[in-house]
Amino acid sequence: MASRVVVVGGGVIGAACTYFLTAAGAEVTLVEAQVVGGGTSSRCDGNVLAIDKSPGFDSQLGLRSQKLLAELAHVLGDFEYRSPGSYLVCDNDDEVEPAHTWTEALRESGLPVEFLEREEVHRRLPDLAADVPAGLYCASDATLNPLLYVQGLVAWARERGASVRDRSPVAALDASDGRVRGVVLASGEHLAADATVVAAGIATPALVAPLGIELPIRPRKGHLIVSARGRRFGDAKVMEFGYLMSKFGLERRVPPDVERYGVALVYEPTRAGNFLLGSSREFVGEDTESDPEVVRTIARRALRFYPGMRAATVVRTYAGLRPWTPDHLPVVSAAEGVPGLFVAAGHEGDGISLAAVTGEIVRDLVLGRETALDVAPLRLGRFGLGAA
């Protein structure tokens, strides 16, 4: 058993790994370059979804994470967890049949999903534009406050002995004789470990590259709009079916700016009495500045589905960088060619959703336990580019 573990990265993935490893009795040190939760985990929404996962392994991964999260809601402090389900709605008649097919495939994967004809979708979502032709609903989907979730995971672990070192950037992994034995901080301090978990999001490739590991993770920028408190447009998350098409790079019939910025409706009501709007997907390097044109495109797209939002007040916008992989699945894996090293990164927009199951898998990999799911699809070596 690896009794001493260093987790690199204080976002939601690193926080979940720290929680599950600490709960299993490991001596864990979490190191974060800035402040815990201060990166992408503070620049995202609170999606905990299975409805947007590909039927099969991907959706089962999401469902497992939802079950673990429901348990965490009884263990951690309040992180505004709610489970109202979520909706996908169709923009046009061309999307109805694919949405129906998606519903059936998710059902066959064991998800509580139902297809909604025009009359039913408008009965449940009366604020939708009148020409929305159909939709689907997943009862297991949930939402939460991402920053409170991260802080709750870390606080629980710290209270039970985990060491948390924020403002402690890692200069390099400490490797000798082909094995990782901890990390070297930018200050020059060495932190020794039996196992090192790199969960540093878009910074992960640079940390593992000196060991000959090529990790195809790229930053994918996403914007969100935050409304003032006031009228909301339902209590459940609503996305357009085109969100899936944008996520997986499929062609759809939308205005040019919507296509250019990868925009798709995401409406998320919060417990605070306001709502968030998204989303966008762009490869623009590490730029996190809000782009007014992208924000306008998101707003126009929201009005297409919710005309009544024209009277809503926007209080701020922000953007974050999601760690993208070519097959849209994260890397949660031992580095087979480099003993002592584990990677948990590349979740793109599913970090909040898959954090719990990622933490569980990392715990089992590090401690040599059997995993609850077959994690072969998450192996680092699937890309054929480096170790593992």
Ligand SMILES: Cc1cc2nc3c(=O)[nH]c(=O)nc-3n(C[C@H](O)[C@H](O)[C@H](O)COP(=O)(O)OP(=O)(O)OC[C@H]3O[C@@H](n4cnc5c(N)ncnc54)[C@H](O)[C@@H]3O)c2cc1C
The other form holds:
Amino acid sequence: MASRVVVVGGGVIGAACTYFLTAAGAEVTLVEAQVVGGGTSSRCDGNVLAIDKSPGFDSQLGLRSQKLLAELAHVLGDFEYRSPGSYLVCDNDDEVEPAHTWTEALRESGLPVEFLEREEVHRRLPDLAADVPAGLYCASDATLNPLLYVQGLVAWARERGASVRDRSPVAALDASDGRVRGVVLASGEHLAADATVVAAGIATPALVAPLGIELPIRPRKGHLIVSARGRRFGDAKVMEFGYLMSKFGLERRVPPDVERYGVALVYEPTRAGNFLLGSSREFVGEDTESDPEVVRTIARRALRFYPGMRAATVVRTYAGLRPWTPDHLPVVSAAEGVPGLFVAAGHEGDGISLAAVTGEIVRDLVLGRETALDVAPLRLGRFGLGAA
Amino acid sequence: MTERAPSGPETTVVCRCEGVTLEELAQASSRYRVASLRQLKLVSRAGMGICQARVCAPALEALARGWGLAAGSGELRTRPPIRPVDLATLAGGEEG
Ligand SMILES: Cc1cc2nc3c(=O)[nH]c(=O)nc-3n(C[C@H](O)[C@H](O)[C@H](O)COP(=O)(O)OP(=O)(O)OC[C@H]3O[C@@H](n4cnc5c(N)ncnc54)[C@H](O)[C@@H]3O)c2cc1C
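Could you please show the structure of the form predicted in complex with the named molecule, as a counterpart to the form predicted alone just displayed?
Below, the chain from earlier opens the complete complex, with every other chain and molecule after it.
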């Protein structure tokens, strides 16, 4: 049984792995290149959603994570966790039928989802543009402050003996005789471990490549607009149904710039009294500068659904890089054929939502326990590439 | 953590936009074992309000130095838009 574990990457995924492993009695060292929580996990929303997961395995993962998170909310300090549910709203009549079908499929998967006819959606969301034809609501969806969540997980583990090395980039995995025995830091220092968990987000492929593992994770850029405190437009988060179509690469009837930048409305009110607006999805390398054209498209999209937002004050915009995989599922897996190595990365737009269930699975894989879910769909080897 | 104890009166407001006090900064700093100015900002919201740290940056940087935190010059970097604007302006006038 592995007891000394090195976790590479202090984003929400590495933080959750550190938490669950420490809670199970492992001796964990979390190694972070810069500051804990400073990567994609600080350039995102805090949505914890099941409504946007494909019915079946994907939504089961989401639900399991929501359940674990509700427990974590009692264990960790306050991380602004609350569970107001979430809405998906349709842009035009073409989306109503798919939204209906989606509702039914999610209900069959056991999610508390209801379809909202025109009148009902406007009764519940009075600020919405009058021509929105329908929507749906998922009661189990939650929200949190990702910065505090990451810090809370790590602080809890630290108080119980985990050690945290920040500003310590890992230069390479320490591999000999086909086995990973820890990591080598850029400083030259070796950290020995029985198990090494690579949770380095978009940097994960580069870390495992020297072992012949080809991991198809790519950075998918997303922008956010942040408002000042002021008037809000409802307490629950609202997304457009087209977000799902955009996420899964389906065709939508929308303006060309909306299509080009993969823009879909995401409205997220925060407990601090302001709100965030998203979203966009693009493959444009590793640049995290805000692109004014994309921001403009997101702003227009928000006004299409919330005409009353015209006067809302914007204080900043920023962008983050989602770790995308070809099948929209993360890799949470032992590296088949490379003892001592585990990978937890590729959560695209769901890392905050799925961190808890990911940490739980990693704990069970590393400690040789049975996992709560069948994790075959998350295997590294599923892409059929490289050594795995 | 004693070395993080604030020296001024504990109700001093450091970041007015977000209403963050010196006491709250000190608490957040020790609770999360904050190691850098950027992390202090992330856990406290100080410097994240409407003025985007244009007012409180010198105070935050001084505190960070006093508490021995890593404080590179870019840590309170203002992100675009440089000045607050309304959403309609950001959308470029006509709506798409
Ligand atoms: C605009 C936007 C909105 C989003 N909204 C949501 C949302 O509402 N809900 C949701 O669930 N998800 C959301 N996401 C997705 C979520 O942010 C990501 O899935 C998640 O943050 C990924 O976490 P991570 O830990 O894998 O990566 P990261 O947070 O990037 O962490 C990886 C860490 O590894 C470190 N690292 C890299 N290389 C090395 C090395 N060699 N040595 C040591 N450390 C290293 C990095 O410095 C970094 O800190 C959003 C993303 C974006 C961009």
